[in-house]
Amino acid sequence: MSDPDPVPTLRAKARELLEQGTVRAVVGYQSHAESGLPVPAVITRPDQAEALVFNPLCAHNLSRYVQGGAEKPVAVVAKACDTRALVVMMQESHIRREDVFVIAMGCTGIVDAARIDERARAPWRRIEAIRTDGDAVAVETDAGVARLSLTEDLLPRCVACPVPQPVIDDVRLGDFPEAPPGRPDPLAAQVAEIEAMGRDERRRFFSETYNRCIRCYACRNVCPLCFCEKCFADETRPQWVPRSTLGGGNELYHMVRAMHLAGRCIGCGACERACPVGLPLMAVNTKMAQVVDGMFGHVAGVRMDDTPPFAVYRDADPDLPGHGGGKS
């Protein structure tokens, strides 16, 4: 049945998993005090239940809050994208199915909150409210309606959503597309624009992106898959990776990091939009993504009794044609 607003819904599951003890923590959404934007919350109490939201401008990938030393078991509000995530966490035995309680939420996409300073009329600095209608989003700021559209102006990984529907689930609350949306993917076309320079180019291409990295590490900190106790950029003895970021210690940083995501990252982007000096961050993932698939026919996080190609050795693993496996 067809539910227009999952948001009461979802507060009262919240409330009602938080009151039997079900779990220790509810990890959701609730507007920020100040600009009124979706921020990633964790309650624990059933009266906090009432400020958690839900709304196409929740862009943040919440399995990444169900890492690490948090109590469990804990809920988590997700969407299909993120549920892959966490399929992957259990395929890699870093989370317990029996520790989290999956919330999905219908989604259609999460539009681009850039894209509000672009539609309002005047400088804002509080959202009020968030409605849609359709594939219409108005977002409602203190300086007037910023018009948003589920189909103009969606984060790129939105565009083309490949696995629309949760993989796993505790309850579902929303409406869910039943297939992709069929559109074309923005991601891919970018991957074919990179691959379709001569040598030259695509070496200058790479060495101009990555030298306006300044080593934050936030794609790393926000990846829900980025969870090794100590990342390789922080070793010391050796020390892999330089700490200048000047010369090529920053292409290095940012091919072993994709290399050790293949096979593993799902696609939510969440490192391209924590980027500070918007690096085409999903560019190389994505085509690690194809590889992956097109040599293993895997795609990360779809079926919970799979397991990443780089987690399983296997005799008659398939080799690139020229690197040792004598095909052509």
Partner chain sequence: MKGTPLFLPGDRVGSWVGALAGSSTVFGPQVGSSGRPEFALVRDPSAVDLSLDARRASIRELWMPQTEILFRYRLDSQGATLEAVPRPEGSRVAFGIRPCEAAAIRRVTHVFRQGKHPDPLGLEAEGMAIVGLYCASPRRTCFCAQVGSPVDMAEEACDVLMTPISGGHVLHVMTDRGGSLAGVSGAAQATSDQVSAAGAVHAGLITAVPADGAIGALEATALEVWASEVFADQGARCIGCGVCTFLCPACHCFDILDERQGTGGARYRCWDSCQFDHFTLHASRHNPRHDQAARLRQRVLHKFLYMPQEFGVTGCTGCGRCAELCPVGISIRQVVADVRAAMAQEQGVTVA
Given for the second form:
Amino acid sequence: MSDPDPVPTLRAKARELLEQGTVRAVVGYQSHAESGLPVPAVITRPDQAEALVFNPLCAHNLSRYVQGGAEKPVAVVAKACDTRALVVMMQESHIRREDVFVIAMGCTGIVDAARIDERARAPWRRIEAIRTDGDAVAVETDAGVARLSLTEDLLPRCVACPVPQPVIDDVRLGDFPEAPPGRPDPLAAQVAEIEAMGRDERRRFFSETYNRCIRCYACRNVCPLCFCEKCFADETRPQWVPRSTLGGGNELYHMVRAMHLAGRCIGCGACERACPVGLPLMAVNTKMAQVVDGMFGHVAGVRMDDTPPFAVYRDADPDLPGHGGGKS
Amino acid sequence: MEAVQAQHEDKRPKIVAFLCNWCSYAGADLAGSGRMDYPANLRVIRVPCSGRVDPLFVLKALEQGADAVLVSGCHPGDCHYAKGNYYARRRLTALLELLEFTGVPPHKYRFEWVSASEGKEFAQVIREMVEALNAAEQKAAMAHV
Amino acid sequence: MKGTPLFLPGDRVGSWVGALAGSSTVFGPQVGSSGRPEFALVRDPSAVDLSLDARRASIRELWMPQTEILFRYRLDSQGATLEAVPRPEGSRVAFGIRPCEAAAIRRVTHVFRQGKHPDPLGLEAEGMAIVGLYCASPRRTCFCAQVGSPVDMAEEACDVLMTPISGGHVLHVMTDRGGSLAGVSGAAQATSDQVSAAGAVHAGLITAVPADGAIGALEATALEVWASEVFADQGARCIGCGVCTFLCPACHCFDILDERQGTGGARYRCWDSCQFDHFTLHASRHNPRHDQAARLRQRVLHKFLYMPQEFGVTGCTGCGRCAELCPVGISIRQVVADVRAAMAQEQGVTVA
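For the form predicted in complex with the partner chain instead of the form predicted on its own, what are the coordinates?
Zooming out: every chain and molecule, the one shown earlier first.
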């Protein structure tokens, strides 16, 4: 069934859920009061439902707002890919299925908002409207219309969209592509490019990357799966990660974070988009997802009945170099 | 006592070794009591099981200036707690991939299975690690000439 | 615009930077190792490029490095030995920073001048000479003209202001220190046409920032705005990272820590952020700012209520970094505007 504009249905659903008390809050997108760009919104009153929007600029992974102390049950507006984060949270018993009402939104890819600057004729301040128009998104700004292609201007993670169908949902609104688009994955290409470097060059690449980190922790705080009540990076007894940015603290933070996300990262790319200094943070995350898939056959959050990959083992797991696989 | 401490401080290269209490620690002990010769560059941290070793420990030791880190536990199938080293194996093999991908030189880390009876093997592992570290240091020194 | 107007042809900027770098430590806009524009120590004067838009790069590093070692120590059987770390000496010049950024740096010094014992940190910011660069056009989230006037900010903070016009820059020399900086530029007296061209650029920026969003210091007591629902509404989506505060040219909070490695260590100062949950965490685990709404309120009130009350200036000059770089689009201008609107509604008056 085709639903050309699911937004009215979305608003009605959110209103109904809040009116009937099914949920205590709805996490969705609304247009920013100044820029008009979609931003996360946590609404608790039925009248606020009218402000909800959904369009191909809705990049945020809102499952971040289901973490920890958030009031539950909560409804969350989720793209198919975003539902993977909810699944991982459930597999790890961070949240329960009944805590979350999933409003799954059909999506054919999110465009990179940074491209508006390139495509608008003049510097823009405010978006008046966002319309999907065939294979493009027409972003109507105060400085004219910027047309963004739904194939050329996609976020890196959307180009090869591996999971176009939601893993879990309570209601589906809009159209969901049946299968992945079958385009080459730019994130995998980035990993291959790094792997093609020599070891010393890779070392330089990562050292330079982490040297530029300002330790604002936006990558961690925006991540739906960084939900530890106390992050190792904030521990003071022991002070695992030095607060100093002069020594190896930056790198220690990023390397340990990569390990903590191995087999858990769903590849939403929120960390990289949040980084104010533009670090290529998805490279290690993509690599570790490949490693865990290759070695343990685990892809994060694509099946509800999976077990977290580091909470299980098999006799036949790959062994350390120099040792045969399996039981000795 | 101070002289001994100073000697320890200055002993380079320095290897931090996380050794499982039930096997590799005993293996190191056997190497010692068997008077097998191996370099004294080791700083041993005894852990109850290789499964106790958080990748954070390895990375933290490197950040703190260890020249290399060794993690060693019981062979798969021999864990005192039945399966701790199987969990360790998943973590350590994944960590190996991360270290390789980010270009950390391979002489800075080694993960091994060494049983309580493998004193000879333990001594050999340490010898190889120190040799690799010395070779890397020489290479670096040559590069600066 | 106050000051004597001079004109410097565009091709003379490099040699001017070179002359300045001969006698001072100079920071200027350059392409960083990552390919992004940044403000960095000038090693090669020809690398300074005033056409770069470095308005989203950190500026705080210029006067307050993210991590700064105060002293080192060694522990042995005799006790502890302290080793002083020399502070940077000589004059320093920030070249090509914007009026809003310049004003922010100057305003921070108020904080460090408080009380009987001025903090040398703030005096470092004061001692830094500033060659400002006026903006030809604002970025999307810039709001300097809504929180003041970029011309006033330039006069408040710059030693010399450069205004880009066709063929070069008009230099307005505002201070004696600026006079000696401009003295080595080789700039000649500006013609009246050049001065009026600069005037048009000054006015152009102000008109390019929408006038209807003007905000200013909150004219209220903390108690009157404390419970405003605006903080809870906007704070609900705040993720508690340090993007806004770490990139803010006027934020200045820091922590002092010891770090030990083996038998030695260092005491250092590093940036801290009121947006972090552990910023106000007590040893008892009690946290007086227990949620992001409270932390957002602190950031906003510090800049728009406490600083105006203490020093008569806002702690925000509208550079727009926080709003542009916030991962979830929180705009301090919008928060202040909403608080003012809510106050006005409560008092039964409308704000213009």
